[in-house]
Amino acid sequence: MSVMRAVEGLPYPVVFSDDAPVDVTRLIAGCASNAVVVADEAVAARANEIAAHLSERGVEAGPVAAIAGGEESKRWESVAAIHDALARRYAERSWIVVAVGGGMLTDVAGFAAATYMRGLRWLAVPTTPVGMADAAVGGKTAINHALGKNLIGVYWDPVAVVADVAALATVPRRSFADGIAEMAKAAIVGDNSLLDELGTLPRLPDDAARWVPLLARAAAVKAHIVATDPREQGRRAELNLGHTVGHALEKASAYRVSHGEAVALGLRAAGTLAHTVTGFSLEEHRRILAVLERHGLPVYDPAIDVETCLAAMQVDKKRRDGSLRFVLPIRVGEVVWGHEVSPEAVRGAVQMLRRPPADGW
């Protein structure tokens, strides 16, 4: 068995692998005997190689359906694309899709998977960091409309998750950095030390060894919130920390601005709005910017529109009653949420985001 790491908590397997191909042969066989493989076009060398291991092993898994890369690929026009795959192989309810790639390719591939004949099977391997720490693990998919992020889309959860670490090895450096928004977010919500370790945690990955642990970690939080609450009616709504403005400036900027770079400065927001709110400490809210900018990731952007930012937010899958809600830190580990905000508040928050720290926040 090449399983390097499990991720205990969800009613399917989360791995981080050292040979994926290998390890999603094995979660399949027994189970399907036709895949069809989805694929970022970035990594579709890779998803050829679990291709041709699940074809070998007695999974007929045809050719690799790539798309494009990036947020614009999150559409129905990709979406469409993987539903004419599937078509053009006759697939059937036995079947079971394989999404390899990042975030956004496991969105859409699960959310096509989730679409077709009512409900196909699928099984993500996510190749990125921010896919492996988070995107892939929980079984939201979704695809984003043009007056926000994420908008349309269905709880559809994998059969397994197969973080393929060797994959680490070809992403780009923009990548991590994203990824460790992610990790730090789930830091904030749950693993108070796993801060500390992405302190110390070099910028490049020059050895995926030191990466694929505080993976796994981040990983772990998100896995056990999902498992009390799998459908956000309630304490899911942690995971949401960051993200509220951070989707908001993803939107406004036409995407210019990268999910981990939005998560970075919606952090940002989120600790200088808890700061009156729960009493979340100067100290605190240091440490947690002190780890971003190590990793090259952004606390200000003096090219924010705030006015288009705030349009954004008002298509917020969070809000209730007309209102925004947000989750907000109380210290690193310990998190409230569905906390209403005032506008002007929030809209402070925003046009703070445009400024260097000033007196640490």
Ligand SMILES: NC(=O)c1ccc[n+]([C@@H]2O[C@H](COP(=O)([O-])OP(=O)(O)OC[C@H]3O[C@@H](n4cnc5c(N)ncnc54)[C@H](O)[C@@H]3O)[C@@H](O)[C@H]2O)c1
Given for the second form:
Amino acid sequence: MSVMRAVEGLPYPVVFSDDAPVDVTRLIAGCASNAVVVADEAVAARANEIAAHLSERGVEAGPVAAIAGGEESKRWESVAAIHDALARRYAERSWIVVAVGGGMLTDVAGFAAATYMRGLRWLAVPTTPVGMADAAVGGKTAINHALGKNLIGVYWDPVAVVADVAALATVPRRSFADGIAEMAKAAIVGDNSLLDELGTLPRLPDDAARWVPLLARAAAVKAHIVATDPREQGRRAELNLGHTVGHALEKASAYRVSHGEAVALGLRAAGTLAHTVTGFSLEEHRRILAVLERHGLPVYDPAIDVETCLAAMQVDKKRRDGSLRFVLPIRVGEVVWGHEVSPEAVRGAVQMLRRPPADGW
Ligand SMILES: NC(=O)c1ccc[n+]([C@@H]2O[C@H](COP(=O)([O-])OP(=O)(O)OC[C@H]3O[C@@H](n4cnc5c(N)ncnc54)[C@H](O)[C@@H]3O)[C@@H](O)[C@H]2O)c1
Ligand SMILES: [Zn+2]
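The form predicted in complex with the named molecule, contrasted with the form predicted on its own above:
All chains and molecules follow, beginning with the one already shown.
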């Protein structure tokens, strides 16, 4: 496949490639003489193929630096391990970091690249649906702090994003569901018909190729918004739909609930909160819940500890101006952001998440 821009609007190409070693090399050869390939251990073999191809074509790649998979790896030790790999090879400012993995890995490796010698270039090779539809696009890099997710990070755009379509074949089932949650978010934010198409996707990685155009559409929603507001001064906040409650649920469960599962629950909470504020309809809400449930995502969880979740949300609150602000759907494809919601309403919405939808809500 030739390198074609699958997603417009950003200052760097975002492509979906069925031959990532070739396309990564094509994008790097001629602009960097050396690369340091950093990979999630789960895709280390794939990263080795990319490194080997780079070296064959004159971009010296050296050994792959592998980071253990999982959200726990979004911490300083991983950043230090990547910096060590760069220092041991006496990396220079003209080198490039190639990050191969899901959202965890591209967030960490992007951050390590941004902070080494005041910023090395990096190229993202997302290998999960969440990575392709969302995390690798938009230049946010970060690690977690004990008090909150993604608290330490910088904006640092990659030079390109090459989604490794072949890697979808090995993605764990839970990650596919996580991808659906982020794609559903993108649909609600800005692509009405994408939502119904998500409902028709195969559940397992069997027919991964069918996911590609929809992953690209979700990434395009993000790219369009990021292009108009790269540093989240305003409407980029729309992309946090479902995430205010979602992040709190994720943290309150000590990450037993995955990011996508938490976002699915957060999308339901946003829908219920929106009803009285924006007139968001029950029909639209049901459309969303049906897609989430079809892919095995939770829309309720009796194990939710309401108080722990509300306490976790205070970190979000302190990060803003002392009030909890939400992104709320008006209809599928259009949202309002920065909407202040009363603490009682938030408590009610979180309590509701402990039970299956009643009367559709
Ligand atoms: N920067 C952003 O804008 C942004 C946006 C959304 C999410 N994120 C972050 O992304 C992370 C979630 O990303 P994710 O869902 O990709 O999770 P992940 O990176 O943790 O990957 C999920 C699991 O799949 C494994 N894996 C990755 N690729 C694989 C493959 N091809 N085959 C087999 N196993 C594979 C990983 O080892 C891990 O166990 C979170 O940390 C979240 O905060 C960032
Ligand atoms: Zn997310």
